[in-house]
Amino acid sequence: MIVVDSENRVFTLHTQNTTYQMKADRYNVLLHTWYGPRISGGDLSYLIQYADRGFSPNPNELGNERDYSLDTLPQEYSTCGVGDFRLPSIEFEPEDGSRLADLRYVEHELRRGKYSLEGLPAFWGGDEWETLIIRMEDASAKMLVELYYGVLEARDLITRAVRVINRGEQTVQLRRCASLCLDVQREGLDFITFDGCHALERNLNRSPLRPGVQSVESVRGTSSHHHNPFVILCDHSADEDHGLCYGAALLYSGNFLAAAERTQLENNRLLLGVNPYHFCWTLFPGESFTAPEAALICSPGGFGQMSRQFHRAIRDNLIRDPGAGKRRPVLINNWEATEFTFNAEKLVDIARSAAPLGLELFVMDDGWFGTRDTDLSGLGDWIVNRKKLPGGLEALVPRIRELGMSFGIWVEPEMVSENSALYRAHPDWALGAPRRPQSRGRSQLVLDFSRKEVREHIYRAMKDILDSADISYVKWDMNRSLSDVWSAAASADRQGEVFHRYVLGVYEVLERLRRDYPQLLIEGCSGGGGRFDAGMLYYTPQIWCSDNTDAIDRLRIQYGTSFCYPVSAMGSHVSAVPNAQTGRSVSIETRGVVAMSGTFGYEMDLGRCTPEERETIKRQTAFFKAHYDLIQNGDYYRLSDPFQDGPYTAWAHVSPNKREALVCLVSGAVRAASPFRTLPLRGLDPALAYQVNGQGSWPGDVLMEAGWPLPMFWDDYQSMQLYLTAV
């Protein structure tokens, strides 16, 4: 609910559990007054204190008044170069070379429903949303800045976006444009980021805010394996069930910056948006630039409440699932069984062994096109290799479907091999500066998706493939970072736009495919979790969580991912042991328990499985299907922290009505004289009684307070599942 006090120019955004407020003051400066637990309202600007602080300058219109400074006030969208020395939200350069931004409130507008952003991902919905637009202007530079706020009350969700318009007669260079600025006047905050590397993504890192700036960023052209565009500010004491926390996610898949600043007055500023690294956007008179959307959820009740609200909002109002209301299929991927060495008969054999086990989707991975016998050639030539697949997809796919399975393919459309017909015909279609050697990643170059002709060629190639056979799934991969970012199609003064235009180009192609093939399920991937962000989820309802399929490493990867992103978005499969990434051997039971807290599937040669393992796979697929709605759409509870190296890692899926729950646990390394332990559950209805695995009857409050006794584990990394139903 949005409440506007027009007389006092106070704007209050209420959600189910929180209140967000800002005010345009007597100098038309837009001040941030409150974001926290829901309150009745009123003008909270009385909380702002004014005093003369040394070396904090004062706006010109104040004359000799010294107790008002932009440097000390909580701003809604911070200025640049006019007295505030903290992190700026925006920076632009007119033709005179000045880089000043003095934004003042002009007007506001209320709308029913949710705003949308052309060419960019955004949360969506109908009348359950409200929109507030606040317009601010730099009168000297004639630059208009529109601040967009979307409010989804039931989910405690507030979205932010920014549009910058050049209303003058000069050309302006936009050099920075954050999507979110949040000034928090609160003591004792921690900054939580989710960091790592390829195969070890989204490890939780928590540290107190110290004086100065702490930041994470990506300059790799993607959101990256290394840092995620989701961060948290929280009380020192915040945990799963207690304490105030602010979660902020950027709906963007390219270079980003997330920065938190602890100021001289011990206040805090959080900034989130497109990274200003190599960013410079030219705005001719009348032109505009739209920054990506950011999403905010404040939770007065700890991380768990915040995560569950993000999960619900992302599932219901961001992801556009082509099979909405239907169960997604359990898949088998051939990569770990064959790598590049396969033919049609081998693929059919894998599918033939998978179908009786309950697997429903066969995915043909890398190596089916062009001259793709190794990773040194073939990318860009999206034509079936008929030596491997005689008769092409139109011959192979019906054979797979006769087994009762649907069919999917792997593609990597953003890349090109130098040994390819495409590169030989169009070497200028790859990113790379003239007269400079090009850097390679995985022996490949990056196609310039900022160019229309490149996007059109790739779209047509994908369309030809999809039209050739009954294909229901595509895994869209991207296996290197962007380097040598220079476009042959852009002038020298527009090269600062290439990083961002590349991301917009990827979004455009994905949107065309989604529009023209509305039943096609696209899974995002970038060497696993290198582009796991809310922006990609708008186009790809699920994303391969990590190339690391080791079940024990996945406990940490999926734990960190769960702070923002729902289980239904996490691509997670059972793979063979010893694991290819770690060499570790874990039972197939444990591998299944971990993988089914994701989209679920298998990546292994099923022909090498023992009869006992095949029976286990059959039981796992049947169990996952039977409990699909609970796992994928239930509320997620983290019951332990795997980063603490405790005796177990546990989590739970609880139905929205709390009448059903699935508790999952994986033990740690076994030790002698292990103590007796109990596992306290979460999320149950204390007034209901529950059967556990079809036995007994225990009150919900007892299970949450006293817990459930754990068995003695006599080997490392054993698993347990408890299925609870209300009686």
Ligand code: DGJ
Given for the second form:
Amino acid sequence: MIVVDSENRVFTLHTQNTTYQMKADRYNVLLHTWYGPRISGGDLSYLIQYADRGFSPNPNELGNERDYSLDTLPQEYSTCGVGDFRLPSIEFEPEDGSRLADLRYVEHELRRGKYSLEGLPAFWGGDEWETLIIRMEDASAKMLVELYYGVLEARDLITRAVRVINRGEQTVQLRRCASLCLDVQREGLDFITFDGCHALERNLNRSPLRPGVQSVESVRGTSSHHHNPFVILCDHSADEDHGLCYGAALLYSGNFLAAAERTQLENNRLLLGVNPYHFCWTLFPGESFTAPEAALICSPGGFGQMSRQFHRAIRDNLIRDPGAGKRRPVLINNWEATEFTFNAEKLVDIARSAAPLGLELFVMDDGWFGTRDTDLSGLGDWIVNRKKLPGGLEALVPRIRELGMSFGIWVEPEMVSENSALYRAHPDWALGAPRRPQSRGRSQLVLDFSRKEVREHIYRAMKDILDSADISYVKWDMNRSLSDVWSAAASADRQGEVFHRYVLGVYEVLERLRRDYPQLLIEGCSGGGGRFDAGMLYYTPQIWCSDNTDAIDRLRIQYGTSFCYPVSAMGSHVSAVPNAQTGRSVSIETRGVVAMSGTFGYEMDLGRCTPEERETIKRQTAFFKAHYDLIQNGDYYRLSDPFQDGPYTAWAHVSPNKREALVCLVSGAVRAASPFRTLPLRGLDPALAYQVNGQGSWPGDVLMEAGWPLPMFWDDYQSMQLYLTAV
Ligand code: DGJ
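With the form predicted on its own done, generate the form predicted in complex with the named molecule in the same format.
Once more the chain from above appears, this time first in line as the rest of the complex follows.
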């Protein structure tokens, strides 16, 4: 609920459990007065204290009044160069070269429903949303800044976006435009980020905010494996069930900056948005720029509640799932089984061995097109390789469908190999500056998606593939970071737009394909989880979580991912052992337990499995299908932290009405004389009694407080699932 006190110019956003407030003061400065647990409201600006602080300047209109400084007051959207020395939200440069932005409140507007953003991903929905737009202006440069707020009360979700409009007569260079600025007047906060590298994404890192700026960012053109555009600010004492935390996600798949500043007065500012690195956007008179959307959830009750609210909001109001309300298929992918070495017979063999086990979608991965026999060539030539697939997709797909399976295909549309017909015809379509040989990544170059003709060509090529056969799934891969970012289509003074235009270009092609093929399921991928962000989820309901399919490493990867993103978004497969990334061998049971807490599938040659393994796989797929709704749409509870190297990692899926739960556990490395342990459960109804795996009747409060006794594990990495139903 949005409450506007027009007389006092106080704007209060209430969600189910939180309240957010700002106020335009007598100087038209928009102050941030509160974000925290839900309170009744009123004008919370009484909380703001005014005092003269050395070296904190005062706005000109105050004369010699020294108690008021932009440098010490909590700002809703921070200014630049006019007296606030903390992180600026915005920076622009008119023709006089000044880089000053002094934003003052002009007006506001309330709307029922949710705003949308042209060409950018955004949360969506109907009348369950309310929108507030606050207009601010820098009067000298005649720059109008619109702050958008979307409120989804039941999810505690506040979305934010920013539009900057050049209302003057000069050309202005926009050099920075954050999507979110949050000044938190609170002591003792930690900053949590999710970091890593290829094949080891989203490790949780937590550290107390120290004086100065701490930040994570991407300058790789994608959101990256290395840092995620989702961060948390929380109380030192916050844990899964207690403490205040603020989660902030950017709906963006390119360079981002997430910066937290502990200020001179021991307050905090969080900034999230497009990275100012190599960013400069020209705004001619009348033109505007829209910064991507950011999503905020504050939880007064710890990380668990925050994550579950993000999961619900992403599932119900961000992802546009072609199979919404239906079960997504359990898939078999040939990549880890064959890499590039396959032909039609091999693919059909794999599919044939998978179909009787309950697998429903066959995905043909990399290597089916052009001269793609290794990763040195072929990208860009989206034409079936007839040596491998003699009859083309027209012959292959019906053979897969005859087995009762649907068919999916791998593509990497943003890339080009130098050894390809496309590159030979259009070398300038690859990003790269004149007289400067480009760096290669995985031996490939990046197509310049900021260019219309490139996008058009790729869009047509994708359509030709999709129209040539009955294809229900696409894996959209992207296997390198962007370097040599220079576009032949942009003038010298507009090269600072190319990184962002590239991302907009990717979104545009995805959106067109989505419109043309509304039933097509697209799985995002960037060498695994290199572009696992809320922006991508708008177009691709699931994203391959990591190229690391080792079940034990996946415990951490999926744990970190779960802080923002739902199980239904996490691409997760069982692969062969010893694992290709770690050399570790883990039982098929444990691999299944871990993979089915994601979108679930297999990525191995099932024809090579023993009869016992095949029986297990059959049981696993049947079990997953039977409990699909609980796993994919239930509430997710983390029961332990795998980064603590404890004796086990456990989590639970609980149905919204709490009448059903699936508890999953994987033990750690075995040790002698291991103590007797119990696993305290979470998320149950204390007043209900539950059967566990069809037996007995235990009260929910007992299972949560006293826990469930764990068996003795006689080997490393054993697993256990408990299925609970209310009796
Ligand atoms: C990287 C992906 O993450 C893998 O799953 C696989 O599709 C390869 N690319 C294919 O080149």
